Every structure is written in structure tokens, then in C-alpha cells.
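Consider the single chain below, provided in C-alpha cells and representing the form predicted on its own.
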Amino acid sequence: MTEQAAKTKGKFSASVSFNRQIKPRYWRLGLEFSGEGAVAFGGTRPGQFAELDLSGAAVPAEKAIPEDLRDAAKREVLLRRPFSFAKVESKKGKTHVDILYCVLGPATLRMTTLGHGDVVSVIGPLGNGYKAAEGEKRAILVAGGMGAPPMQHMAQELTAEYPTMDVIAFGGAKSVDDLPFETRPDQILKELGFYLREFAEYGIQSMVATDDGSAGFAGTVTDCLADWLGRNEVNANETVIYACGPEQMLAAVAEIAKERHIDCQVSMERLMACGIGVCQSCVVECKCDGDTEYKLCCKDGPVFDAKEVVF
């Protein structure tokens, strides 16, 4: 990635290459950029995001709308929606990005109707992503629920840029049906520790945790992380934790990292209406010289040093 590409952002058009359903509420969307858009998004760092205009997407047929979204489906989509990336690949002058999304409201419901060749207006890449520091020999990726996409992207980047780094991933959700991955954990080579194909494709071992014990470790993903750290020798000076998920989970990961003196970076989630720091709707309280100050998730983040955030 060039420094020029990393600093480039703007409004671009992307063509839909695929849009497939991977679970009842989870979908994976592929977008293709060309020209200046390919340059800009080719430099996307894990944790950065883009704002998609879904106002022109069609409403699904009534039979395809979940019952709990029947009323929401009628609402107009006025604001763009932010999405991080699960995968970014550049080849032959094109940049392909994968977006993993969950159908929760009128915008993501319309998103399911996008088909091959449809054009989407995209603003990005926005925000600040995760940073990989020189000297780190082990990376621990922790994904809670829909915190999975940037962790998949981070897995892709770490294995490409730091091939000798030891990487392990943890994925957690309330139940096996809530795990936002394309395959059930019992379909993967568990005996080798490759529970999740999205990480296995990069040669990264992974562990699964479900609150109800329906797959993998019975408990939260942070309990699974703490259990693993207790059973393995980890050099804190050579290790970094990257996490994305619900704020309660991030707070627990930050506390685990603090107790073990491990550097930790977390991706915070806020409602980001504009994505460029204008609307001021996505503040994150942060520590500053013995006091606190408010930073913008979209502009200063969404990735922050865990020691900086007031949870």
C-alpha cells in the first residue's frame, strides 16, 4: 500500500460483483472499483470504513421481508450507512472489496436486493484503521458478532505484510446461528484448530465461543480469550490484541489487555451519519492528561488505543 493511496478518499461509484446470503440475516456483498476508486480503496487499512448510499435500492418482495421488519421496510432511507471491509484485493487495475452485513433495518433490507452489475455510490475510505507496529511477533484478533469484518481484513493484511507473525483469531456470538461466518464451525477441521474458514484461508488458527454453548467454547468470546491466555505463554512486549465488537465486549478485552500489559487496539461503534466529522454525532469519550475529552469515532477513530477510551 502506498502512502498516497492510504490518504486518498472521495466519492466513487462501485459495481456489484456479487451479493449472497450466508445465513438468514447475514449477507456478503462484493463491490468492484475502477479508476480513481480502485486506487483509493486499494489503500484501505483494516478498520477503515465507507459510507454507502442505499436510498435507490429496491425494497424486497413482501414474502422476503422478515416479519419484524415489515413496518421498517416502508421507511425512506435518507442517510448513507457505514460499513467496514472483510476483504480488499487489487488486481489488473481494479479493487474488489467484500462487505459483510446483517439485515437490521430499512437500509440493509434494501441492500439485499442489489444484484450483479448494479452501481452503488460510495464515500471513502474513511477513518483510521488498525496499526501493526514493528517488533510484534504475535497478533490476537478478537471479533464479537458483527465485529468480524475488520478482523477478517486484518487477518488478510497481517499474513501478507508480516508472514512470520504468529496470528490467532477468536470469534464469538450469542449462538452458532449468530456467528457471521459462511460455514458452521463443525464443518471445519477442528482437530487442527481451524474452526473458521475465513481465517483458515490465511493459515490462521481460530477459536469459536458462543454464549449458549451451541458451538465451541461455552461462554463469551472474552472468557474464551482469558482462558486461552491463561493456558499459553505470551510475551506481552511482543504481542498486540486487535478487537472489534459490542462496546461491553471491547471493555472486557481492554481490561484483559491492561491486566497482562498487552497493547490493545479497539474499533468503536457509533452512529455515523456523515462519516467525515461534520454532524458530530459519533463522540467517544477519551482520556487526556488526567481529564477526558470527546473525539469523533468517524474521524479520530473508529480504531483507538484501548488505554485511551473511557468505557
Given for the second form:
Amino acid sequence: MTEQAAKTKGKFSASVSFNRQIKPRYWRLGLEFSGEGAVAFGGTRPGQFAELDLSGAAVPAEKAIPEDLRDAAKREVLLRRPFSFAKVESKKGKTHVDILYCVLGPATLRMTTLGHGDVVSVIGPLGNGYKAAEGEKRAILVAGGMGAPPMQHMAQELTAEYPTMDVIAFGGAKSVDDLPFETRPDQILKELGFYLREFAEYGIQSMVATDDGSAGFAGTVTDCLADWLGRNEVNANETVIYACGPEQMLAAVAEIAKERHIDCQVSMERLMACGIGVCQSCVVECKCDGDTEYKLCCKDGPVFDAKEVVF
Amino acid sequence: MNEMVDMMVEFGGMGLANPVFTASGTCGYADELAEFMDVNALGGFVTKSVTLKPRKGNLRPRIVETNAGMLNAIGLANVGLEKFIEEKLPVLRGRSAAVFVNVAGERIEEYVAVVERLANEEPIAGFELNISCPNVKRGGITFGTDAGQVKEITSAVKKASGGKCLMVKLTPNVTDISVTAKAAVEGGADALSLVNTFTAMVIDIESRKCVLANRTGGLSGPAIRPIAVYMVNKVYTEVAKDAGVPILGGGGIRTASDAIEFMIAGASAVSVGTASFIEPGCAVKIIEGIKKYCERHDISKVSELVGTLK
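I have the form predicted on its own already, so could you send the form predicted together with the partner chain?
Next comes the full complex, this chain leading.
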């Protein structure tokens, strides 16, 4: 008898443990894996992702569908959808995974109708996550809009693996209602923008930025980061920036990191048909020997060294 | 009665363990799939396109989902012939599935050069001539829509193929697919593969721009299946049956029932494409499903199904 090596990725069934709305457009879904799936997902790194089959989930009742998604609701879902993780916990042979999602199309609209005990087909964990810290003493997490989940996951990992590390998180969005955090707006305002529960639970200080100034710093999350870096002494050699968010924001973070000679890793987002490196749709243009080449977001990323990416 | 179903099929001069293939561009070069599918369980495997020189492919976005389908405009991104031989071919060695290399190019000489170079490579059972890619500016579909050019390129490549099976992949973007099918057979094709994707367009109504950077893309998935079934039946009855040339039929196959429909229509073998993106192991499941159907209908040899449309 030969013992088979445990699978590090594959197609698994997960059971929904919760699915709750945290903001008008944002939801948090809890998935539970057992058996081989628990082992595979137990080894997930922040920044990795999974492909969920949502084609079989029910469309919400018409009155629960936001006006601007009425047409999208009529569309069928064929392809799986990729999601990163906000939290991963293994205990008693099970692995619990939290997915934070924004309702913006036919698949995520269907996702809102998943309930406790429903079974979802999941392929993962996929891609390469953020590289583990290599002796850095300070980590800066920058989350723009839906870039929040892997930054929450990163906060979880850094706290568990590098308890002495000095970590600060920046969370930004257009407006207070677009912040994909469960923290209530009044709490953010009360604490003068220094408090997001998702980071505070790990003892990590956070700063909030909104483009319209409805909470925390008035401006983009990158303006907020630059402002903070200007007011605080940061040793570039001992610092690393982890960022996730819209491409324009990642480009701005990469620029800030470059100016200050700080290492920076960014997680990119692309439309994907397969997520496992066969369809060739999710290309990311990267620098290569004075020229550029296409790498695959799903297989070579989604996390890239910021210096490598052509924004 | 519970006799074993004989799943073997004759295809272009060779015997395949079963009639199920994975389609080009949907399973890479098999190296990405280890965790998801037993490639050895397949009857045939068609690689991602190989061109003489490496190709970066099109700008993004390269895909967009539609109702019951998707558009792609990858643009034949691939590692190129030399790197294919160096890195991908060794992975395909020792496979029990018949390996077909999908060959693409801009000029006939490029197709010939690729096939010539691969003609003596042992793990390759044959070639799928891609003269039907709708997503490149030169070559591809421009060969595949003109009967004269189909015949010319098929016969040129046939001479270079060292006796290996030559399958010609036809585009459905023509007025009468039997005309190009006939041209391929006259050019010496050992098998026909149909259909490639349908040229299509999706517009973002907010920006009034095409969603795909290439503007148009190839529509695949369940949406095209009934049209593909019709075309397979048309080519089977009008060209392939009398010529004794087998058809690899496909277009939107997701289940064994879908695959059986194509076989009844006249396909000797079937290819699973877009569905592999959603269920990477589904081609293998389809083999099992076909077997069960045969048992249920007292069919002892799966090949007896081919072209049995009443």
C-alpha cells in the first residue's frame, strides 16, 4: 500500500455556514470544507483564490434585486467566478473559509440566495498568494474597494506568524457605504478613522479613506498612504507593502513604493474562464529583459511583485 | 444482460480507446490538468495551438461571458514550436490518449514547417489543422472560408505529415460548410473536426465599445450546440459518410447526452471544449455516461451509434 500525497488543490464540495449582508452591496459568505477539501484549503495563503460554480444558485426575488441589476439578473451564469479569501481557519478536521463579495452581476446576485447547509462546488485553492515576510519588521496593508478580503486574510496570517511585526492597514472606497467592512460608519467616524473591526481583531491599527470624505481621510486610499508615509519614519529596508484593489490604485501604490524603495506585492484582478492556466484569458503584462511578456493572473499570480507589472 | 460495452472507435486509421476528446485551447498541453483529470482516460487529446514562432496573443479583455456561452479572442497565444518540443512534448509522451497537435499559422509554409518538424515525434498521433481561428488578423479563418485555399493547404500539409493522421478543423462561419469539408477531403484530410467557434460580438452599452479588445471573438458553449449538431449531420450526410472520413464533432458539449447527440448526427468521436473550463474533469465523466447509455440501449459497440439518425 502506498500512501497518496494529500491534494494541495482540486475540486471540492463546500457547505455554506453563513451568508450575510454587511453593506448595501457587500456580503460575507462562510464555507466549510471537510476531508480532502479541509486539508487543501487549510494550506491556503493570503491572495490565493477559488473558483465557485454559482450557476445553480437561485436568482433572488425581484424586489430584492437592485434596480441597476434587473437586466443582469436575466442573464444565465456559465463560467465559475474567482474569489479570494478574507479569513481561513482550520479546526477539528474542518476548514472554514470566509469570502467577501460585492453584488455586481448575475453570479454574485445568485450568490446572495445561498443559505446555511447549501453545497457549493469549489475549485481551489488556486494561484500564488503573497510571499511570506522575510525578516521585515513592518508591513503595510493597502486595500482599495473590493481589495479588502486578501488584506484581512493577510492580517490574520501576519498576526499568527509574525507576532512582533508592526502592521498597519489602510482601507479605502468611494464612499462610506462602499467600504467592504462590517464596521458601522458611526464607529469609523467616532474613532476618527482609526478603527476597522476586521483589523482590530488582530490588534492591527487601520486607517480609512473615502473619496467623498464621508468617513475617515477625505481622498483616495493611496493619498492617505502617502500622507501617512510623509508623517511617519519608515525604514524602507525593513518594510513591505501588500496591496489589493483596482488597477489604477495598485499602480499608484507601486509608484509610492518605488519612490521610497519599499518592496511591494500587488494582487491583480482579471476576467478568467478557467482559473487553472488553460484558457489564457487572464493576461497580465510584465516586464521581461527590456521587453514585456504576458503572464497569467491565475497561475503566475494573482500576486505579483509591483516592480514586475506594466500598469 | 450486462455485457461490457466496446468503447473503441476507428478514427482516421487508428483505434481510439473511446470516442471522447478534449478540444484545442481548453486543456492546454495537459500539464496543467494533473489535479483535475486523468488525461489517459481520454480517447484523444488536442493541444492548444502551436505556431512556428511564439505568439503573445491579443490584448485583453480576451473573454466575455454571454447567455449559455462565452466569446474568446485569445489570438493563438502559445509558446511556439521550439519551446513546445522542449517543454510540452515530453509531458505528452507516454499518454494512452491519442495526442493531436493543433497547428496554426499565417502562411501555408508556416503550417508545413511546424508539421514537418513534428512528423516524426513519437507521442503525436496526428495533427489538427487550424484554418478556422476567427481571432487573428492573418491566416486562420481566411484559409478556412475559401474552398480553394482549404484544399491547397490541406494537401501541402498532408505531404509533410509523415503519414500521421491529418484532421482539418472547419469554421462554421461559411454559407455551406459541406463545400469546405469537401475541399478538405479532396486535399487529403484523414478526418474532419467541426465546428470551431462562431464569430460574434458583445457591446458594452455604457461605453458603446466592444467588450473584447479584439472587438470580435469566437462564440462557444451550450448556445452553439444545436447549430453544431446540424452542421455535423450536414457534413456527414453530404460529404464524410461516402468519403469514409470520420468526423470529430463538437460545440457546446457538456454532458454525455450532448455527446451522444453528435454521434447520432454522424460524429465518430466528440470533443469537449468550453465545459472543461467549468468542470475540468467533465470529459472523463462523459465517457462513463456514454457507456451507460449504450448499456441501457443494448448497444455492444459505441461505434454502432455513429450516423444512426432516423
